[in-house]
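Only one chain is given next, in structure tokens, and it is the form predicted together with the partner chain.
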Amino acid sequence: MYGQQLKSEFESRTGSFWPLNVGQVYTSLDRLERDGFVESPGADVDAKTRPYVITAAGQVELDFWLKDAAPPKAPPRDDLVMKVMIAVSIDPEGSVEIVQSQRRQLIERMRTLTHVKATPAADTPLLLMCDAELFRLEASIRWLDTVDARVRAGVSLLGAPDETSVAPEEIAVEEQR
């Protein structure tokens, strides 16, 4: 398979959400060839004109990569989470309106994606990409619902010690039982 072809295959298989830079594809192919995961005849010819084939070692590596979970990362910096936490810290009661405004906009975004799913032209890669984004947005909405419920229950999100908070000694006692 040629680099240009690889680029368009990747894009069509992932719902065209992440456009690839073709230069980047050749750089990656270069590295894969160096590591023995792909091979190509005529190593001194320009990469653009060469077809590449996956090697047996490449197959093994690909299989491993597909099954391997991504390494854990620190939670990504999330504007929504930041805004809501700041709003709650300033004025818990007033945050209700801010939470609702965020919730409405998330639902509107979900509706746009659902429209895309409803088009007859939606093929499997596009449906799967929309689903992935919809689940992400849904998770944010569920988090907002929880914020709402906690603020309503009067739980201090700032962690100020109150009667209901559990002291470290109590946890230790709990563990000994």
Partner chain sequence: MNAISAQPKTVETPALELTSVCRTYGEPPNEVRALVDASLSVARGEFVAVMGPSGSGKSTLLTIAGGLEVPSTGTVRVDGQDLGGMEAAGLADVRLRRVGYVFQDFNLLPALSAVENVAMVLELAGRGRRDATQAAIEQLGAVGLANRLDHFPDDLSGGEQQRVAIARALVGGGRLLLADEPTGALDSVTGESVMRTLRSACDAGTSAVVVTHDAQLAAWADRVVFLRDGRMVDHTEPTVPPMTGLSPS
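Instead of the form predicted together with the partner chain shown above, give the structure for the form predicted on its own, please.
Shown next is a single chain and nothing more.
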């Protein structure tokens, strides 16, 4: 396939949740070709319609990537988490309203995704992406419920660590085991 075909195929296989910049696709293809993971038998063809095929080394690398677990790393930056933590640190009692507002918005997103899943056009990639997002949203709602309960109980989220607190570096070490 050439770059635009690969872009379309990726978006189709991931339920179109992550649109790609076609320029990034071609940059990645150049790097993959340089590293011997793809080759292009049509080197004399226009770059936009130049076909690429995976090499044996590329197939080995792809198989490894698909089967290998993602390496442990710090949690991704999450606007919801940052907003709530800052709100709680500024005004714990007032943060209850912010937590509840965020919770309502997440529930509304879950309703929207549930409706998307029920449409006749929902193919397998779209269903899988909706499921993944629904699980992520559900986890966020559970976290907000925990924040709400702690704030209402008067537990300081940003105060002095208690005996059950775990430092971030301890989490990273534990995940590597």
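In this text, the rigid core denotes the largest set of C-alpha atoms whose superposition between the two forms falls within 1.5 Å. Quantities reported herein were computed from a predicted structural model and do not represent experimental measurements. Positions refer to the first chain, counted from 1.
Colleague: Two rigid parts rotate relative to each other between these two forms; which of Val25, Glu97, Asp35, His115 lies at the hinge?
Modeller: Answer by hinge criterion: His115.
Colleague: Rounded to whole degrees, state how far the smaller rigid part rotates against the larger between these two forms.
Modeller: The angle the smaller part turns through between these two forms is 16 degrees.
Colleague: For Gln105, tell me the Cα shift between these two forms once the rigid core is superposed, in Å to one decimal.
Modeller: Rounded to one decimal, the shift is 3.0 Å.
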